[in-house]
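The data below hold one chain only, encoded as structure tokens and taken in the form predicted alone.
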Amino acid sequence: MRSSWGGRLLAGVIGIYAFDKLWKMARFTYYGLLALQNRGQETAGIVTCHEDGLSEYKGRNTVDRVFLEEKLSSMRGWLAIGCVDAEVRHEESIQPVIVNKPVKLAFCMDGKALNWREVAAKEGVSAEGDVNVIAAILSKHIDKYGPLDGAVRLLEILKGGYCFVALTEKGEMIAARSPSGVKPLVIGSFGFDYGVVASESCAIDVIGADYKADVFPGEVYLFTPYSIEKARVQSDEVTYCSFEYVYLARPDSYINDISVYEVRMRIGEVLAEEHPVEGDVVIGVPETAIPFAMAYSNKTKIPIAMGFVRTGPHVRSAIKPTQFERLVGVQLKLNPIKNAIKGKRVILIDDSVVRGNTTKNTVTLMRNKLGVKEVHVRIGSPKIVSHCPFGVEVPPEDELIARHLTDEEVAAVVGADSFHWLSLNGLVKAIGLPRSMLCLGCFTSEYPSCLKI
């Protein structure tokens, strides 16, 4: 099933490997699945592997809601790997998928890998979507050249921004990230104990491991009960995310070696260097625009104050597979603190705009029921102009409000006394990555050439 938008939206994976059969690892699992929640909250899954082969419990919630204690307690093994998933699936497809033949295994991914469709036909693989497909088409490669030169294999076929991980029921664990490097993988340790692997590094931070280093572009690692193996595809070009350091990653992970928080941080600043505006207050939309909104009033002097209250569980809005859904969520968590901002000049930082309407309603809450002086809207993100091919959910561009109308234009659309966007140079520069290892189509509409197949 596709969402409202009619693509693929992002996940987040783990996979946990230890080293003595004594570990229960479904615990950990679920400890870091609920780290990785920012990136899906749609599903969740984990497979186990144990002395009678695979166990799996995955269901359509948050991580707290589809494993309560006593399934988590009743789940042995100790290999296991997770996912959680932003896309709405049909049940089969739910991930992990499992694989039955001809070898028997677990798998998850994040992302996309374009040209599945004919890699299948090619294969002689029949299955329902892309991770079902890309399971399959790994199991007889694994049977075929075993698992590490399997997986190598199907990195060189596959083209796209993705990464997985995957759990075979001899007890090897494979994790691999594509050769464009788009999507992130870190691994971890925990001594000689335990090896870990997963989408962002809070994940290993929460379950007691230490955070390693990156899994590079285009490299595959194999864990078996004696050794970690690992071996690498060749990359011709290496295009990084973006918008993980905007918006997808939590601000404690680091994605390439980089901290999320000091890039948002250090967005903030560039932001009030392109965009200054005087002001009472500022203000920073939850969770993501925080950092931004700090580092803002850090370099202006003007004063920050929290300005909304999150009601019930945090709702990542953005990703939620529909515009009612979206809605909901950001009434939930912008709440606003009226005495914080009544009569006063303030300067909302938000970390992106799309359609606009929830900006608007924001906008228009603080000027008709709270009685705010004046709104300057700045957003940490330059102008979203196109799709993304690698599974971030984009809507139509005919949708993209940055698309099709000015600065002035937006500001009188959605009410505000001025907007403006970061630029693409000052993204670039808080980054702190040369701009040709940056994949940044969605703000420019030019895509990694690892797009052509």
Given for the second form:
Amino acid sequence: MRSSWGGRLLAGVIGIYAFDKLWKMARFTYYGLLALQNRGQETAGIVTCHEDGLSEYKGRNTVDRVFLEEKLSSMRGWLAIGCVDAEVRHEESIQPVIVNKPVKLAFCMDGKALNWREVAAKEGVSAEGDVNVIAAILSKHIDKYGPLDGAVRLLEILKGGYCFVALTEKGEMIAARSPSGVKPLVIGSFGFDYGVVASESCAIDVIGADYKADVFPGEVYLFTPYSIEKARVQSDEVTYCSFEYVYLARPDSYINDISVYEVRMRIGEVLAEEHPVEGDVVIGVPETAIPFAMAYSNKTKIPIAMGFVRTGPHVRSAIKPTQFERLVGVQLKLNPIKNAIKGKRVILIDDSVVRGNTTKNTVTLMRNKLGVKEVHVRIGSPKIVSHCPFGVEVPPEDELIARHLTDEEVAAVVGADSFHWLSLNGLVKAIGLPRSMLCLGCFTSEYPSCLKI
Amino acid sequence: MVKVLLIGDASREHAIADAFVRSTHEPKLYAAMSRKNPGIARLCKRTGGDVAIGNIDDPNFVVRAALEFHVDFAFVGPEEPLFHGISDALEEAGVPCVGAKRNMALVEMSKAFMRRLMWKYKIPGRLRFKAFKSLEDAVAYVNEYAESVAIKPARQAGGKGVKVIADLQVYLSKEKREVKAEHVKTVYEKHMAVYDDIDDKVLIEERVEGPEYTLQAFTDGRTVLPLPAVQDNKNAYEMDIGPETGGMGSIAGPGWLLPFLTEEEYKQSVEIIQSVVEALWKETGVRYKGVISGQMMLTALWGPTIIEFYSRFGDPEACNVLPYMEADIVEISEAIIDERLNTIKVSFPDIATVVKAIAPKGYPDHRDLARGHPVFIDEEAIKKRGCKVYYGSLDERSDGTIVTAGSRIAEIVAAAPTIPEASEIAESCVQYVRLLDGWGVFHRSDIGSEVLLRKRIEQAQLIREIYRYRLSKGLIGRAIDWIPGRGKIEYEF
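Having seen the form predicted alone, can you show the form predicted together with its partner chain?
Whole complex next, starting from this chain.
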């Protein structure tokens, strides 16, 4: 998926719990992670649990390159957790991490706990990096209070927006979502055979299971060999990440029990209502912006066309670390189909603009080499003006084009006839939740109260 | 005065006992039980009856109890005594019996017999299947052919050992094939190892999906007297997650149907059961006298489809219908025995019912952990809320303490104008079933909820559209496939 978004997206987590020891879950986890690849492409890891304890298999790369068929086939264990991560981490911090004492467990998380250093100091835990520290605290808590209460206590003291999945050596699986609800987590099952939790419902679909429900903010699930128990930590304020709908999540997923695809289609409609323009053809920048473009076209009755063809493997170029790599990624993915747009007034729909240079590149190409008559750029996201405290990395504020230039100025910079963003109210309307239930921090610089520690 | 012997000791039998106690004929109730169910024992005592504790699968024990108590007839609750020929033995001893004879109970005991019967008589709602005697053949079949299948012990094994595998993603097929083959071995080595009363060992059936429901009926072998449709919930945990149980709770109504079942589908379901009862008569020349239940599913293949038969009431399903049945169970029993069930009418109030089972932690797969915990059930509090409670897998010891026996502890029954309302009332009573040693219990709060009900209705609508499409194309009871390299294959069901 291509985007002009310039940050890492953090992580995708999955946990699979078979009720019958006949199952080998490593490959299921692998395909679940493949479905979550959109959430991180730097590292991938799987830990399984079996009669002799935990087995791990991790590496630095995309899912299909980390795991080798032969080794995956021979990996035992009817319980498994896995993680894809967009963060470049130390070797010992590649997720899922394993803690040996006092309770041996594997742990992986998506999101950020903001006060992890303070909590670590209070608990007397020292380790390198947030994930290792939080895993170590969970291990201590489980030893002291048992798995369910231990996880509940962790949720009560850790502030921020995160989800985690943990697997103990004794065969218990814990899945939890922070009371703020910022990061998504869902639950599903396959007949009488296994339960599954994952960051996005697409992972549940891909392994042939049925999506059942959203894990509520503050909820903890404990799977044991003879029960599934649930507890819920009080949520003072639920603030779902609005950027999941704009860009992070896959369109075939449900986030907070809302279809991402439907939100993206509504975004396209709202864009058409807010910023209509005369044109001959609508084109969406693959792949996130395609539903925006389809809905824009449906609403305006301006035909949609296929604008670009990808070269090479599917890479989420936006999360590449350098500008050079991002541009290479974008250009390889954006070979335009000349005859779809030549001599036409083109409405180009994209998902977001951060620095502006990839958009400029595309518009220049369309004008100079393909001879389009006009280019009108519409962005299916409000202006990104601020950082994300929950781990979605935004470039420094002095690089953010929306923070410094007016729409007219952006149009001039990128070489478009007109340029418009989705309005903030438009996004809220498209998601369909009350504004108070959404974190819109990257668009407004106003953050949820869970940040106030 | 009528004297009745009830055989069985679970919640279902407690509900049957309760129905007898409400009879205007004021029968003296006796019970033969493997363990002393305190609820049933109390009802027997109240009517001036008595209980006998022994192995109810042993016809000698039951016949002895029947003769000792001088009962007029017997009523059999669970299936195992039927499989062991209890009805045959009682009748030989001169005690008439509501409960299928061994040959009739085969419809439940042998899943292969049931399928062969349905195929022989071309009864709608049948599935393609293969029955295996040899382990090697079954494993070879699984490795070579089976894709999405249900693997079952060929004999009813207390509801255990069934594995349904949807094998639709080719990239996960290898692991699933291994599980299927391993499970076939487990069925041979574990579930079927204790039975020597049947030749077939494992049954592999095509997998179907859709909403399930149970249709229970009385029959005298001539007339089938159906009861309202009930839906049980088999997954151990909420949102239909978790291993298979005997049933964590069930819903029925309002009235005869379920919110996701049409009148036409109900009628077709009744016709299937009638056809099977008639086929059994043609096969054996014996009348089926007792209770027969179709465990049904609405499938794309047929609409109403048989998953399994019960030669008895379902448990918990019995508890949805028996407490509210407007007919006298003594009269029904006598009509079954005399083969004049056509003279009996049953009606039901236009209400919805919800049953919630409460199980000790450890059920269903770690029953050793679930056993032996002392129980307290606050019956007064439950009654105050307008609910009924039926004692389940419990044992009353000689000192009066009641302990768990490993399965579901009790079932709470509530009635209200709608299913969600009944569910809420039942939910409020769950707290009154407690273990006194601190061991945990669990139940499913979602059974009968608005959310789950909506899911069932959506699923049924989806399936209904497919089978209606198949009906419009003349594809019911028929399937056409294209196998590349082999050509067109047509199956007639």
